[in-house]
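Form predicted on its own, single chain, as structure tokens, below.
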Amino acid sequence: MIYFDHNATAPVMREAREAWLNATEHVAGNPSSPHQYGAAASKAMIEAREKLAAFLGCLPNEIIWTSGATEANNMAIHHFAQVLDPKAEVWVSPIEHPCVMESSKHYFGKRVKFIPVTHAGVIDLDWLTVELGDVRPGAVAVMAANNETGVIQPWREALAICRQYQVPFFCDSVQWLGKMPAKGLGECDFLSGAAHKFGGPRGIGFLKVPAKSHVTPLIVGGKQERGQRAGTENVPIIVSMLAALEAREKQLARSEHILRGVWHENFERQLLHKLPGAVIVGAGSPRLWNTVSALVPEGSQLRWVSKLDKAGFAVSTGSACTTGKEEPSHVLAAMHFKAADAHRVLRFSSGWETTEADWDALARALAKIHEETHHGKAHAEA
């Protein structure tokens, strides 16, 4: 089976697995305990926090460990709901991950305002500039890169605009981290990330917050994380996460993602050639080197996914957190795609270990399924 669903979760890489095993064996204590075992665990956690801060470009004490990005994103929105004026709005891009969308609606209801998105899948910076000139929301949330389409958002520009008007900026960097350089992300006021998207373990993520801000806890019952997130920190998976990120940052420093981007582009050309009527979602916009979202012809998403699965390829229809819902993707709806078209989308997301041969094999499998479906339909009509 060739795996093309890394945006949902990536296999744990060797460096992360070895770091976890080593920490599990040698760092057995609770980091809050006063004895030597506790001190060793605390030291390992401090070092991991310092490494992450160095990659992001922020202070170590600005990082709060969480169980993943869903918790981190909920924590950020919950914090805004507790500290902002009761009448304050939050402005959110309508292509955010469901955990940002749903938590915003939960805490702010009708006070959520959506930032327009172009058909190419990018937020409208001109709109943001003009609107902020008239109104000051309590916070603005724009992700770094979209999980369904791979379209890269102008988060640096959005951050600069928000800074100009002194509006807190929140960025979900889950799909960016480990695929693009982390440097500069720490400039965002609030930033979330998770390990399992780039080869780290499941169950660990973080929320970066402003140094002078004490976040209102989402989880209470302990004084861990400087009183901002209760619960004993899982030191082995924290260490494992940083081992994975360190390995990915080295690959990025060697520009290994550039060649993988070429394989990605070659696959798209093959797909469009072999599947007449196919459309690349977000074509023309800067996109992650690992993600292809495409509208495919002939039949439903699930039929394609099933046939590809039988052919030995794991692909998805979009966000794993919304798969199974009958309504079309909110991301494609925000990009002004018709509901009928949204039901034709497939997402192919590779990883660092995916080869050029894997991409070529996927293109051949798609062409074969299309040909078989087309011939079967023609035979039935005859």
Ligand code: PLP
Given for the second form:
Amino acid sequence: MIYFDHNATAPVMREAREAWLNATEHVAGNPSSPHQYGAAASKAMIEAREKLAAFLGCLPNEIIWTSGATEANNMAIHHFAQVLDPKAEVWVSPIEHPCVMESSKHYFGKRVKFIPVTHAGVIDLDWLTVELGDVRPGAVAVMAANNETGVIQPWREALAICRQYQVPFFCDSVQWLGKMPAKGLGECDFLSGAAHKFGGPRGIGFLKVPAKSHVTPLIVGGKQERGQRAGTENVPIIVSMLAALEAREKQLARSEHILRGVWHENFERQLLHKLPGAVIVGAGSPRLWNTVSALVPEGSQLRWVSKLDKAGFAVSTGSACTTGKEEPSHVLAAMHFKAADAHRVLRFSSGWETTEADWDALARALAKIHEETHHGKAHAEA
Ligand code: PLP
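One more: the block was the form predicted on its own; return the form predicted in complex with the ligand.
Expanding to the full complex; the earlier chain stays at the top.
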């Protein structure tokens, strides 16, 4: 089976597994405990915090460990709801992950304003510049890269515009981290990430908040994380996340993603050639080297997924969270795709271990399924 669903979750890489095993065996204490076991756990956690802060370019005490990105994103939006003026709006891109969309609607209701997105899946920076010149929202949220389409968002530019108007900028960097260099992300006022998208373990993520802000906890209890998130920290998975990120940053420093980008482009060319009528979603926009989102020419997306599954390829219909649901993707809707077209979308997301031969095999499998479907239809019509 070849796995093409890394944007949903990625296999735990060797470095992360070894770090987890080592910490589980040798760092057994609770970081809040007042003895040597506690001190060892606390030291390991401090080191991990310092490493993450160094990769992102922020201060270690700006990082709060969370159970993943859903919690981190909820925490950020909840924080805005606590500290902002009760009339303040939040401006959110309409292609955010449901955990940002839903928590924004939950806490801000009608005070959520959506930033327009082009047909190529990028937020409209001109709109943001013009509107911010007029009105100041309480916060702006734009993700670094989209999980469904892989389209890279101009988060640096959006951050700069928000800075100019002193509006806090929140960036969900889940799909960027570990695939693109982390450098500079820490400049975003609020930033979230999760380990399991880049080879770390599931169940661990973080929220970066500015040092001057103190987040009202979503989970109350003990005073862990400087009183911002109660509960004993899971040191082995924290250490494991950093081992994964360190390994990914090394690969990125060696530019290993560039060649993978070439395989990605070759696959797209093959796909368009072998499946007449297929459309690449977000074509023309800068996209992550690992993600291809495509409208397939015929048949329901679930049939394609099931046929590919039988042929030995794990692919997805879009985000893992919408799989199996009837509603078309909110991301494609924001990109002005018709509902009928949105139902034809397939997402192929590779990982660092995916080879050129894997991409080629996927292209051949798609061509074979297309031919069989086509012949089947022609046969039925004859
Ligand atoms: N944000 C983005 C962009 C995602 O892709 C995901 C997961 O798919 C999340 C947030 C939520 O992450 P988790 O399910 O790990 O909490």
